[in-house]
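Have a look below at one chain only, the form predicted in complex with adenosine-5'-diphosphate, in structure tokens format.
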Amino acid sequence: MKKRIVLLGPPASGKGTQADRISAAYSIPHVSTGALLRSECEKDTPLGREADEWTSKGLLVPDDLVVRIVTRWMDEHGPSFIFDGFPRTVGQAVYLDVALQELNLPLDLIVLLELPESEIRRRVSDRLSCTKCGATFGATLHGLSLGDACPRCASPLVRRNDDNSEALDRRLEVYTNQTEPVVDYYEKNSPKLLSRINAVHGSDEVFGSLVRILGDA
């Protein structure tokens, strides 16, 4: 069974949703660096305040800060994981390879969720998020409005501080310049581990593709 998984993909490609579904179906812990950073921010910790300076502008948080929270997470949670939103730079990918090599726990699978820009923009402008449990919802699909109770935990739904068109432009630029090279890195160094899925399909269909990939020995 594959139990060390990296999900890559642009904003709103469904990484969080699919990571949650894999986590529930296969009992593998899901870690979203974006959610970890938002939680630090909510708790108003020094790390959260520093991260907010970058996230609110749609920029990546510096590698050393992200590596600190990922290292802490791995120390607390052990050897299996689904990373969503990490690694996002080649520096982070190299850090992860080295850290896993030291632990003798190699990655089992890297999945790239691919989505065209028009669909990314549509999804982000329609997205509502829960700051408490981290769930996200398409407002139109779920018939939800700003301030409604989160269907999962009943906290009020908000628009994320980076789900506006200015920050999204920046996030797309950052994705092209800093995260697409991570895909090239894995293509070069671990081509057998990398799978691509067309994320324009509905959540069930994308999950079905993931289950097939996860089932392959």
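In this text, the rigid core denotes the largest set of C-alpha atoms whose superposition between the two forms falls within 1.5 Å. None of the values given here were measured: they were computed from a predicted structure. Positions refer to the first chain, counted from 1. First, how it differs from the form predicted on its own.
- The Cα position of L59 differs by 2 Å or more between these two forms after fitting on the rigid core.
- A rotation of 44° separates the smaller rigid part from the larger between these two forms once C-alpha atoms are superposed.
We have the form predicted in complex with adenosine-5'-diphosphate; now please give the form predicted on its own.
All you get below is the one chain by itself.
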């Protein structure tokens, strides 16, 4: 059973949804680095203050600092994890490999959820998000509308500020320039760990594919 997992993919490919499902099914802690950075800053930890020195100036948090925050999270949550959309850059991937090697906790699996741009744009235009728990839903798929109660926590559903065409263009550009090279890095350095899944299929079918991969010896 694979328990140290990196889950990569473009916007709207379902990374968060699938990471949540894996976490619930196999009791593997799931972390999003964006949420982790926000939490460290809100708790005013030493690492959070260091990160805030960069984010308060509108700058990206350095790769080595992101990995230090992630490894601190690992110290608290144990040797199993699902990293959702992390590492985002080749620099983060390199720092993460070094950190995991020092901890003797090598990755078990890297999954790329593949999705064509046309489907990415369709999903984003149809997406609703919860103001409280952060869950996302397809309005058409789940029969929901703007302002409806979140099926998980009953808070209002909204459209995220970055779920518009211009913001999506920027996110896709960042993904192409920064994260796609991470896939190339793993393909070169850890080809046996990398699996690709067509994320066009429904959530249940994608999860079924993940379950089969997770159970491989």
